[in-house]
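Single chain ahead, by itself, as structure tokens, in the form predicted alone.
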Amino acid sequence: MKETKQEGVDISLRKFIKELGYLAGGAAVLATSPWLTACTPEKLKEISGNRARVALIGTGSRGQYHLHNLKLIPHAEVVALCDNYEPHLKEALALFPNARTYTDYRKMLEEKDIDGVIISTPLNWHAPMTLDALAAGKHVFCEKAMAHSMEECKAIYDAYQHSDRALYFCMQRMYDEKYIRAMQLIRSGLIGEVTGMRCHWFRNADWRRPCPSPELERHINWRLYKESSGGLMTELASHQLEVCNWVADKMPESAIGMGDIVYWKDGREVYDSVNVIYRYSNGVKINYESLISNKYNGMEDQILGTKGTMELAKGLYYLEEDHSTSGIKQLINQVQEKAFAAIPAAGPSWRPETQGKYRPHAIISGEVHVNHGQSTVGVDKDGSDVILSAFCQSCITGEKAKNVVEEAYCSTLLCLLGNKAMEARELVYLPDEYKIPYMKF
């Protein structure tokens, strides 16, 4: 029987997996991703009929993306919708027509029809609404990154310790399906030794919403203010991060690193420019970089490897054995085409190390296509509406997800860490109060 359009959220994914779980011999698929357990199949089939009761604080663009999504989720009712912004609430209710409305998400706490609250609102909310919607014994899921503080971020990593409700953060990452799979192609040695990771994230826009009147700046413009906002680690940086640490299944021990507004030079406090280095225990790395002045570079999380590369976000990976051409037979090549006109007494230690061409292999199933010189995978999901499927089914079965609140803590507090090292100019130590049992170095 051909799927119908709103099971697709579900079932691609849970397909997916129990495909992957039969390939690998069934227990690697969790070995990797444990937080999977529940998306199977089998699971959805349990709660076939049921739909979780879910409202949502904070209607801007991110609140309606998961309202959009919410749409093609069976098993999700949306009965509430809460803002203190009236054109976003109107904008929303526009997509909900029954759901109820509120300014004051305290007041939507109190209802008892509410089984799960979904908060999508500046930086500096999350913490307190989420610790409320616990306390008011609601499952929660919380757009990244987990909070504005560390202190905040240990504040809701020990009220969940002691609550029985389901808690999330949109880490869409740990449910993509190339992700996913690139895990365990990386456990299973395809790419050698992993010795280095190269995150970045290049945009080129102001980052700027428009404002209808000077008062509302801060409110709209948010992401610009330290006040409610940690800039481009915590909006851009948590997701690269959190991918770094599950492939390395451990946390960086220091963090040394610059932040500067380089460009857009418009009364924002965040950096527009930055770059962190990381470092794990074993000397491993992750160079991270950032800016919003130039978009050439686009997007990637690299992970390199004595045998190949990945390159998550493109959904492709490299092997060194498919780069025929090593450096020496490079330089005979290039002496016999005459590119040189005489050879050092050095020898070739000074040949020019410029990029070879390596041959792209998809990391799940999928056409590889090469546009300006650029390989891609034809994949376009992101994991994030399988995450927010995921909550829903939880605030129907009560379950927890195993490890996503862990990672979550984990990949803020390196976006915290990297933000205070480039304050501070200098190597910082995440500090001992913060690290949890999850942790290893």
Ligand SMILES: NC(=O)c1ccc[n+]([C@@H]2O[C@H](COP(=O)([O-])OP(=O)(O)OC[C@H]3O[C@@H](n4cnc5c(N)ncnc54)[C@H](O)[C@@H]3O)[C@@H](O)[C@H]2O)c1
Second form
Amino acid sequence: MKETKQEGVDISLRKFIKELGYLAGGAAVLATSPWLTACTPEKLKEISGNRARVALIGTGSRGQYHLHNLKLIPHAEVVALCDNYEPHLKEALALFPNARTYTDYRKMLEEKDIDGVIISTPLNWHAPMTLDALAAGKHVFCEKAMAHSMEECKAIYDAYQHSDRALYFCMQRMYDEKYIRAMQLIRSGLIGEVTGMRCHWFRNADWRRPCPSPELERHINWRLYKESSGGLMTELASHQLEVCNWVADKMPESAIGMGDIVYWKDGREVYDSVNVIYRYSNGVKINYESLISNKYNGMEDQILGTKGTMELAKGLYYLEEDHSTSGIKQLINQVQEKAFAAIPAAGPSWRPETQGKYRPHAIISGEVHVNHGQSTVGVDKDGSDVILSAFCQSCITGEKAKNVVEEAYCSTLLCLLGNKAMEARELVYLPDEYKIPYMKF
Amino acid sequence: MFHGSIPHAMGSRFDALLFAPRREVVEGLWGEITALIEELDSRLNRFSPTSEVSHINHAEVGQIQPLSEEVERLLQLGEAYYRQTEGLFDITLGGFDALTFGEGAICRHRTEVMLDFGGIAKGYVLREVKQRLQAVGIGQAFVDFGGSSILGLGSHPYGEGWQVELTSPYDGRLLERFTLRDESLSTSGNTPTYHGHICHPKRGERCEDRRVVAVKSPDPLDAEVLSTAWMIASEQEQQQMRKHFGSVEPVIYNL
Ligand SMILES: NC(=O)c1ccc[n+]([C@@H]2O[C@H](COP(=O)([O-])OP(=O)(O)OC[C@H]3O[C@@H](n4cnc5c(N)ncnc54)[C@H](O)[C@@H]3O)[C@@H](O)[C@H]2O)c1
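What would the structure be for the form predicted together with this ligand, rather than the form predicted alone?
Every component of the complex follows; first up is the chain already shown.
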């Protein structure tokens, strides 16, 4: 994705999605990822000249990240900003000086000139704000995770069934070119049958934000307290568990895990160390691990297949039996260095130089945007701008994004199930009352 | 220089390095090449139960099945090679005599007949790629399909032709250095982990020898077919085949 401002943030991805249909495994990706089918260059042309009038609630770090992206989306206009913490509201106003400001989101929702609302507030506010905004007739784009409890998730899901408004949750991997291309390669059979998944997210930081005065502690450091946060599971694992379900095209049935506060014993209530195993009905498991007192392992979504391994965050894959040669790479280097030599290209599939070693292959050629997982705000070009652009498109066309709410619902329920397993310290099953028809087991 | 690659098509990796003054020409052509490979892959894939070839292979004996133009063309080519190789190269695995096809329809007459385009598809793709490159005036390119089928058009920007090395799959020893100039190279052989996959259609025996065959030819498809046929051909059969393939001379490495 090396497109310029004038073209919009997501042109190259849109072109790629358009081409997916004729690539091996591409049709299967489109069938299981129907949210992508609205993301084509043609759709963008159809809405050209129109602008979605959007308002943003929660102008903290993620909110401001979205505001920067909105500047690059030609079909978006930011008309209002809302936050109940003045310093953040001021920072946002500096980015969009013409926007109206509010401290009470309910007041803002009364305004008729707002088509869509973007919500980037702490997790406990997702449900009330999303439900109120839908009720006020607004299209809604809310940050992940979906909500703070299974009940709240179900309430949003039910409200959405009866609403004609579009609703998105910011699960940006669903719109990340690397991930989409990886899905295509997985469906084409490149790594064989998927038999396991390992996801992890490691950081070495306390997860605290500087707090100007003690009475603001719970407002600023909402991530650390159970009343407003699901901890590492809802904050980090939500993205990764969605990817696992996308790969598996189904939902795990049960979870078992352990969570502890191992190192950051600073009065926080959420775990700083989590290990959860999720099990699908066919025995395939997701092994999830997150620890924030050592960052050596970074962040990765690893898909294990009988013929190969995908490291989705790095955009790489490895084959169990690598029949490719390094010939093409050598040739490219030669041409760039104006050199000429023979290359080890020909031969029936076996190469002593690579035996026993795993050679990394890029999932997408060209510039690859890698998320090392150390930023708590977000990184450039990880799909966040694309999903936001898709939302603004929906504000204009009124079209819902297929399956985005369902995917967010499933992955958030898994996060909450993981928390439940860790609290209970036993094997837990997804309660029947929260199962929805979308879930395949 | 344009580099296009498909990580997984027809069970292998496909890489193309194309050199042309105008980027639009190359990108358009690359789109055509991917479309061609993807389409053939989906029709010929024996492991996908919904592919055209699976439908044909799993139909009742005697039942008439529809046949696409592309697959019919490949069958015609396959039949011609079957005759020219004295029946050694057989994509039906049971003989063309037990198969009727033409005008968009096909019918197997014996259960043993199972279409397998694995030995012909890559060569066919390279032949098509070569023609399409030449049609748009691209005379400089290097195309590698799975390491065992390679096409070199024109020359490396800093050398004469394109040089590729063939090494022994058993000990990595250099067997030969080939220069390709508007030519392609196809190799077949047994490896320590993969052997006995080439079978003599008439005698039924598998070739288990520690052997590699390399064939250089202006026609990528000829090269592909001969590298397989030579793995199992007797002296006498080789003699017969030479009549049809003129100057092309396969090289056998007994390792
Ligand atoms: N998708 C991603 O990759 C990603 C990355 C980072 C954060 N997030 C999500 O974004 C959301 C916000 O995270 P953040 O890091 O920006 O937090 P933050 O604390 O920096 O910002 C939250 C903002 O919401 C405001 N707020 C709180 N309650 C409010 C209310 N009732 N009315 C109006 N404003 C209110 C706060 O004053 C603050 O400015 C969270 O849900 C988080 O999970 C997502």
